[in-house]
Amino acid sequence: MEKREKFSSRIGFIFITAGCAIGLGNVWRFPFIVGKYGGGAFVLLYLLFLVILGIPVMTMELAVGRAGRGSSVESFRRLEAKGQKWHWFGYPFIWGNYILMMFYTTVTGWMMAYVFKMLFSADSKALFEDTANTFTHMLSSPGAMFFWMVLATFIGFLVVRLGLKNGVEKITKRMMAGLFVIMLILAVRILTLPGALEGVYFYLKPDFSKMMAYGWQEVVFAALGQAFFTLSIGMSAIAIFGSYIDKSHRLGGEALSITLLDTLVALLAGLIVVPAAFVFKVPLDAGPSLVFITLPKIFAKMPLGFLWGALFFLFMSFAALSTVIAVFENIVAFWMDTYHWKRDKAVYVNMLLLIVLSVPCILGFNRWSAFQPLGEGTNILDLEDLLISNTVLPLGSLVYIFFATAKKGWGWKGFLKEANTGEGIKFPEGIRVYLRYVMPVIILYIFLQGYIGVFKK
């Protein structure tokens, strides 16, 4: 077997995998979902899902990657018994990675566009006051969105082309360090504004009545989707990084560290956005446009607002790009492992492919806006997001759960041995029955309820 590339350090592995997890889900989606579903109550539910569902599935993915030493399809193929077809699941996982990037690169492009706008736009009235117009104007300009999407895709593949150690590891590590520094500066700036503590109070105080107003099923569905999405579990994006590490550390502990870093960034992003909205009395339930329409108004009221704005969107761009790079690495590794393509070829072909595949999401906001796949006001991005967050990720997680716990798969013994090889926190042996029988029921139940909810609306 060909020698597989390895990370140069354990910290590199943890930062890159956390970089895959930390993304738009943390900095863009989390604050507005929390705002919508009642602050602390939702946060509690989300944390619960991370612990009871997220960490076990992440450990399983890492184990499949590390023991199978391959990308999506190959690692299953090496671990399954002769004649079994588990590796077939590897293909839809990779399609999932493509679908995710079909909208993720566009939103990453928005973030980068806003860094540029903050720094160079001469029209500060448009940027800081007519924020809704500025955002709508961007959404109605397919050319501009295309430019930024291509730039995001290009940067992502450029880093992946440099290789695992010299590109992905080196650059993502720096970007994550930058992200933490910027985030801390922003948090201190916002939290020291008069009145910010009221926002912190709302953010952390559970308000179950607001949650109930939406119906508990909807809220639980949202929390579950968010938990899977934020950790990047269920479609082999995490497994690939397991395939690049040695056996020196137990995987439960690694999954815990990655989840903690991811949660820290989500909670801090909320601590920046929610109190800021409170101080400047802007509605929190603005949804996805919150950071583009609402936040610039806040920066406008701060001295050196354009600089804070630029830093904020740079923070968003780093988070998004670290995920784009990680997912591109998974896609490229798939072609290298399964079809023995050279890294360069896989990079160039997929760069072109993804640029083309990202076009529908862009057109969904303008030329194709009449197509509203999930009901009035929805667009192609919503459809792609539903396919990933609420479909591929929960169902894909079920695949990992069954594979790691069922006799007809890799099996509990194989999984446990891999997960517990090395030093560190041990994955508990006694929870097999929970993982095998209870967890799938929870996931399936919430998954079905959620779908019924979406189509009943």
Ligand code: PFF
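Now show me the form predicted on its own; what you just gave was the form predicted together with the ligand.
All you get below is the one chain by itself.
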């Protein structure tokens, strides 16, 4: 097996893998559902599901990557028994990475565009006063969206081209450090507003009556879904970083560290978004409207609002770009490992390919808006998101579970040996039955409920 690149530090691995997990859902979805479903009570339920669902699957994915020392196809090929075909699953994982980036680069471009709008808009007053029209105008302008999408794609691949240590690790560590600094500055500023602490109380106070008002099934599914999807597990984007680390630390502890970092970002985002909305009596809403329509109205009411708005969208850009860079590295590593391409060739070919593949998402908001694949009011982005969030991630996680626990896969002994090599928290041996038979039922429940929720609308 050829010598493989490695991270220069453990903190680099944790930051980058957490950067892959940390995404826009941490900001525009987590605060909304926490406030809706009972504040601190929902957070406790969410943390429970992270422990019993998210961390085990992440540990399995990291273990496959570290033991296989390659991208998804090669790792499965090296670990499977002779005659087995587990490596075939690696190809849909990579397709999932492409589908994710076909819309994620566009949304990342929106964040970057709003940094520019906040700082350099010729008419910032109009930007603040008519935020809905500003956002709608951007969506109706395919040329502008194409420019920002290309810029996001170019930045992501430029970092990947520099290599694992000098590009992905060095840049992502700095971006993540910048992300936390900006979040802390914004949180302190928001919390100093008169009445902000009442918003914190509303956000984090355990309120079990709210949970019961929506019904236990809806609340449990919301917590399960958020815990599952927040970590980006199931499509090999986490496994690739497992392939770049040494065996000095046990993987259960590494998965815990990554999960805690991801959760910290989500909670901090809530301390920015919820108290601000509470102070200015702006209703919390889910989805892009919260970020691009509601929050700019809040910044408009603050002194130096354009500066705070620019910082907020810069933090959003960092969160989005960390995911873009991580997934691009996985895509490039696939071509390098499977087809022995040089890094430069894999970068340039995939950069052009993803620019082309991202065009339908852009046109879905304007020229192709008549195409509504999931019913009235939906667009191409919704379809692409459905394929990833409701299909690739849950079904991909099932593959990792069965591969690590089934006798006809890698097997429980092989997985445990890899996961528990090194120092740190030991992955428990006695939960194989739960992982093998109970967790797949939970994931299938998430999978089916996701589709039922989409087509019930």
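Residue numbers count along the first chain shown, from 1. In this text, the rigid core denotes the largest set of C-alpha atoms whose superposition between the two forms falls within 1.5 Å. On a predicted model such as this, the values are computed, not experimentally measured, just so you know.
Examine Asp246 after superposing the rigid core and state whether its CA is displaced by 2 Å or more between the two forms.
Asp246: C-alpha displaced by less than 2 Å between the two forms.
So, superposing on the core, is the move of Leu204 at the CA at least 2 angstroms between the two forms?
After core superposition, the C-alpha of Leu204 moves 2 Å or more between the two forms.
After a core superposition, would you say Trp95 shifts its C-alpha by at least 2 Å between the two forms?
For Trp95, whose C-alpha is compared between the two forms after core superposition, the shift is less than 2 Å.
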